[in-house]
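Taking the form predicted alone, here's one chain by itself in structure tokens.
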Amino acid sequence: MVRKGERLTGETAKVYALRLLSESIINMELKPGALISENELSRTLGVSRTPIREAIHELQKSRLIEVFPQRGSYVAPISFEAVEEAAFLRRTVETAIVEELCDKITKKQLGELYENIALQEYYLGNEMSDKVMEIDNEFHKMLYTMCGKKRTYDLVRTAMGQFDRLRALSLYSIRDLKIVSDHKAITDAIAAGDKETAGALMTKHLMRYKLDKEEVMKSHPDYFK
């Protein structure tokens, strides 16, 4: 089910129908199978069924809708060949990023990353799944950010669907995570101006949903092809 949120400011009724059903998917609010109503989502959210639509055909291009002629529109399994796809892109343009970063990056954007990480340790040690995944996000958009890339990030979003899923499953799924130490360790190669360092550890945290992959999958096999 998707729960109504709150509009952000100059969110089109599209947008914001969009980010809620994209966030209830991620979130595993929605598992695959569920039917989309475009009824049922236009009396939650309070918009009409031309938004949602059109955020239903959205998410059908990335993949997170399967919609089928005169039987409807459901939540897709998770597909192994989009999340390759999906962390292909990431790797290569976030690996591009720390490693730029090294040359750039200030003691106040190092600081920021810090207490990002110090909070990341927090919501980890509190078993508190969503605001850890919410927290790794930022982190992220961050590195972006403090490399003058924004609309990188934004591009690079659109495609993240499948690998979010995966992302959510594993932590939950997945008791030895090492979010937080491959964040810390980026981090501090990034400090050091240590590009060759940074880009690797990138690659290599961005790998890491293979080795979760067959847990994840043994946790929550109906959310796979």
Given for the second form:
Protein chains: 2
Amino acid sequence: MVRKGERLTGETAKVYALRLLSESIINMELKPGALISENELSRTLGVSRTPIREAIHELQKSRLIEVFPQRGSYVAPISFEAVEEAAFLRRTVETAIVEELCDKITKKQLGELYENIALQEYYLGNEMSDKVMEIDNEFHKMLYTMCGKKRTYDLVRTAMGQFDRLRALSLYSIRDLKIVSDHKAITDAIAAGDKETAGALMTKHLMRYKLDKEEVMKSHPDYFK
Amino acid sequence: MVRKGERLTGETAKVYALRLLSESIINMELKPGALISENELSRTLGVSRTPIREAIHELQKSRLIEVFPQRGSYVAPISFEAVEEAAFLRRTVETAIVEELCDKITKKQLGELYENIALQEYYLGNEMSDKVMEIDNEFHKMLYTMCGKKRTYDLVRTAMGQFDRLRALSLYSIRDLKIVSDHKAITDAIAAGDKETAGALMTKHLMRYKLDKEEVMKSHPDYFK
DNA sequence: ACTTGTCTACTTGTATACAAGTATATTACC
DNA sequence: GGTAATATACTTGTATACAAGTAGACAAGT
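Now that we've seen the form predicted alone, could you pull up the form predicted together with the DNA?
To see the whole picture, the full complex is given below, headed by that same chain.
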């Protein structure tokens, strides 16, 4: 059902359960429609039902799990509307953030962004695809924190699982290439203080999920609701 | 600690606890810094600790409660940054929403908005302040749903408790007057399909919290962190 | 006066038993 | 064969006992 990972030191049972369950759903080991049995998870992970339940309820808020009282909890199908709304939220917020950064970013912060991009190019060149996804998320997180909006990131983050699942399913191979060049162009625009360009580039950047979505809708229509 | 309200029919223990606890914090019956004792709440509300804990964890995500393991859970102080971030999120999203509505709103939906405003004016004229707050929230919710963004509303909603607390503390009396006239102007702009005006009006409208914030920071500086 | 250890009374985190509802298979009956 | 009642084996929701950690009171010793 879900692989039994290693419990990190100092990690509470709830965080442990959330981490493994979340990973399993996002990388599609647990497919839409799969039953999430509290008892089975409890046995597999070696913790009681209480922390399992807490993890399930968090993922329910991210709309990755659907809970039906007295019937069961299931991995949520990929919802067309949920993906579109998550995309809208993220695009709207992050476009505003880069515009704000055009005014207030520091030289030091700009340097950190370019460092991150250099790493992106390295992973890209060595075809380390999961590393690219990881550092892509890190790049966007940096924009929030540099803008003093860490709480906003945490909130928007809960909706991003929708994208991550699409990406895990998609084979669209030039995506990573585009992502990295997008990041570079956006950072250049921020460095130039060009709000209009930075905002427009971010909006365009965060519309790229549509290609993944269309591809996955054709290759795995059964995963959608 | 918290008043023992009536448990609605069909309401689960968790929802019941969340409702009462949430109300008590937002209307400032439970003041920042107050201890939220799971055991005491359990006794007061007549439900076990499990649903109480689930409610507490939800409010923790809304940043209305801070949980310190093995030490206690407390009503969160009003955080300057948390308020500003919640305001940014809401303003950004709802400005985009009214712009989108300029293109796609229907005549029927416009009618519903004006009906709501008529009710706002009625409550305003009869000085039913809590009713104004209730229907104000309803107006904004309608904008999300008309735009097909109910999920987005649910997510943004979790951050709005920050405002509600400020409003409960503020005595700023012309606020409600301004709110209603803002709503009317925004709706008029949407009806005219004027994106620029609608967006600008919404942005201005959602900056009004600043007056409440400044007033409360002076009258109750001890509630802030 | 001041430290230091200990005891007590809390706190949240976790495990587990039980309650209540649902879907399915099985059995009894026509 | 077909149908309805009934076990039965699940599910999540809730209650409760216990584990582990923290803070403060308080007394003993220096």
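Treat the numbers as computed from the prediction; the structure is a model and nothing was measured. In this text, rigid core is short for the largest set of C-alphas that superpose within 1.5 Å between two forms. Residue numbers count along the first chain shown, from 1.
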Using the rigid core as the reference frame, would you say residue 207 shifts its C-alpha by 2 Å or more between these two forms? no
With both forms fitted on the core, give yes or no for whether the Cα of residue 42 moves by 2 angstroms or more between these two forms. yes
Residue shift check between these two forms, rigid core fit, residue 65 Cα at least 2 Å: yes
